[in-house]
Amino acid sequence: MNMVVCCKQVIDPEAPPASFSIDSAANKVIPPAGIPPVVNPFDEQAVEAALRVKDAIGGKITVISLGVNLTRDVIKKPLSMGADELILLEDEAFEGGDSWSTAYALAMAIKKVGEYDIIFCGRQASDWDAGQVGLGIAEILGIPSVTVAKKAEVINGKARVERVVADGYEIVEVTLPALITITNELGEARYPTLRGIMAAAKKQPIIWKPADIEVESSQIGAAGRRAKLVKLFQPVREGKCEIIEGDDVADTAAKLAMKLRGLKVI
Amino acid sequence: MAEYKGVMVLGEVIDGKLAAIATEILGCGRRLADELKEELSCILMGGEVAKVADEVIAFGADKVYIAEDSLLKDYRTDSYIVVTEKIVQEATPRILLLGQTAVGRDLAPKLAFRLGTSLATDCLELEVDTEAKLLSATRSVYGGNARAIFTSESLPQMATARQKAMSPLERDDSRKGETISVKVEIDPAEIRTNVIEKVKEEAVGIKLEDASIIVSGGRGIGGPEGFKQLEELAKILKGAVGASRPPCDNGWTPTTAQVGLTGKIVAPDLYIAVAISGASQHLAGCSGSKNIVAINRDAEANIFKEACLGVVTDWKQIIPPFTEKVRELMAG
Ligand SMILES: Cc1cc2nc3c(=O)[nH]c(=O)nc-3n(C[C@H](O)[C@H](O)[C@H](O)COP(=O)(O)OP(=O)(O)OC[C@H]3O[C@@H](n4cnc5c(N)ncnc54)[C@H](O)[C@@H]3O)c2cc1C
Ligand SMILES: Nc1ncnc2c1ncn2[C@@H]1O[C@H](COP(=O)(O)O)[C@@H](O)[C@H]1O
């Protein structure tokens, strides 16, 4: 099985809300001081999904990441988990893109990788929360896709995928090659082993520039955007919370209940 | 080239009924269409959907495209996309709206790429500039920590709306509209996915999305036993049990109970958040609630910023006497 996993480096989505701030002149998020970036958590789980397939039937896992200032320690994590190769599309020209230009560059890189049976992506990147790039890659490559998967296995040359829906899940069979997006219900991604970390330290990522993947410069990064970001801002919260206190817990409980009765919600 | 005009929505039908999200985007679509002084149309797709066409008109549509075929009974990307693509290519709407649901999440991005246009997913607000006829889409980004407003000049201008973010119109059965039946031409060989089985995992009782009271537990609940206590409280309140992500990930409660950015979007009259810290990704799913009550032993927890009432204590201390008091009140 030849597998490709697309991994994006993002600011840590679980950093405390108070550490979040925006440079409103530039319409950009200011990376929180002292909190290192992470591999988008869903993408880590996409790596885990690929590793489970590899554990079951063998195969090769190539990780691709597009971005600038990719922190080596962070972006090499998939390698230390057990992925075989890391390709970075690291160039200013790729920067400032939207779903379109990102999907296009990643799809062209995957074409250059050549052989692939399954491409795994995260269900969404935890910065822009768009959930589009995976489907864009599938559309550009002309392959089928299954989104929001909590399990993916290969059986008789097809992928058998559990796709999460509102009231449970569907078991979907898809022909290969296919693109599958992974959700957190897959379960936790494995921790890198010491051996994995040492092997990853020795491996050098392969760096591809726009010319290497034969993309038109008008189609990538900021130049290839179709969506215009007009404004980025933090929502204001009114935040007026009345803290209920009583003589003892029974009293507090009674006060809370009466308060809710007063609001006519119970 | 055809002129792009009008607003079109995709109306989801679930178990033969028009989904709530369909009425919500019809309401939003109607407003946008009125501002543009253009028409609102709706696509209905499925095995048997014609019977809800009148309802779609009553909720605001001027025109309903009906695509019925046994191949459309289950949602499958490849079949739904060919039908939608064909209707959109022929009708050339200026604006195309879908719901951010299991279907919309899967179909909208792929369709946008196929049509060569851009898409704003999971929108909280949609406005139109009537001069430039440009849709401005407000999305929640960075897990709910920020909002972003996007526009795009590529046509049709596409967006998916977050559930419960838009208001439906009052149903008006005197409204008139036109129905058009669409000839469905799907080559079964081109459908590359196959739904083998559908597994329902929902807890019994009131559906989370429909409940007017939700008792929701977080990581601080500590295990499945704690959720039994929350269930008891919810039952007395005739409500439902929700959860933040960790209890679902840990299997203390079904994953269908997850509230948040990647779980259910709820907007009950009362949301009781027990031992939940109030991460932005969780609040994304419940901040539309009319009243939020926070029970948390950490007075600094972020949830108190969103709540109107709070108790700073160990939940194990307060939930039993609170449950008893509520039982008394509900009986009386
Ligand atoms: C991309 C992405 C998407 C996500 N989507 C979602 C989502 O849809 N829904 C979601 O919920 N999360 C989501 N998360 C996770 C989210 O960031 C938080 O990690 C999660 O919401 C935290 O859950 P929690 O509040 O239960 O746990 P914690 O943050 O660990 O908080 C536990 C709280 O319980 C309190 N507590 C502990 N013991 C007690 C006690 N005995 N009595 C009273 N209080 C007590 C603590 O003071 C603390 O405030 C997402 C994360 C990412 C990165
Ligand atoms: N810059 C990137 N580099 C690698 N993969 C990406 C990048 N952007 C998006 N992806 C992949 O596409 C998924 C969805 O991203 P998005 O559409 O931005 O929410 C992510 O979970 C990744 O798997």
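Positions refer to the first chain, counted from 1. Values in this document were obtained by computation on a predicted structure and should not be read as measured data. First, how it differs from the form predicted alone.
- Hinge location among Gly142, Val165, Gly114, Gly239 for the rigid parts moving between the two forms, by C-alpha fit switching from one part to the other: Gly239.
- A two-part rigid-body description fits the chain between the two forms; in it the smaller part is rotated by 37 degrees against the larger.
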Given for the second form:
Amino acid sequence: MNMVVCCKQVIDPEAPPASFSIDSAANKVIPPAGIPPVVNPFDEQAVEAALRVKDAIGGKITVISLGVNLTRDVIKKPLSMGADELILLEDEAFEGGDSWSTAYALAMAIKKVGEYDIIFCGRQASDWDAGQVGLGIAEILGIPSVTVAKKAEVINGKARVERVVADGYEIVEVTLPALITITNELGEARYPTLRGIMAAAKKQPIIWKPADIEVESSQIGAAGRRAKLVKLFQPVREGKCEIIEGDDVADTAAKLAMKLRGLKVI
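Right, the form predicted in complex with the partner chain is done; let's see the coordinates for the form predicted alone.
Only one chain is given; partner chains and other molecules are left out.
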């Protein structure tokens, strides 16, 4: 069983909101100083889903990540969890992409990997929350996809997936190869063991440039974008407080009720 997991390095979603800032002219988020990036939490759960399949029937897990100046200690975490191989699409040409150009680059890298049975992705990334890259990869590769999976296993050569729906979950069976996006209902991803961390430290990632996956720079990154980001800004929230006073509690409550009614809150 050959599995590929797509992982993204993101700004820590647990970082205090006050630590974020926006470069409005460039439409970019400025990473908070002193707060290291992390692997997208949904992608960690995608790694966990692949590891559960590997635990059950064996196989190989290849992790692919795309970005610029990726922090090795961060992006190696899937290796310390138990993945077998790490491929980095790391080049300035990959920077500034949208869902389409990112999906295209990842799909071309997966083609270069060769044989694969299941591609796992997180349901979405914690930075942009678009949830489009996984489905884009499946569309480009021409394979079936199942989204928001809380459980995935391989039975009789097919993937049996429990996917979350509004009132519970449904069971879907899909032929392989296929792409599955994993949601947080899968459960917590396993912690890396000391042995796993030491093993990951010895493994060197494979670095691929655009030429290695046979794509032109015009098809990836900012040059390959199909979506235009018009404006990026932090919303301004202003609060106002008005003190309602009365002769006693009952009078104050009555005046408050009349004020709320006038504002059409009640």
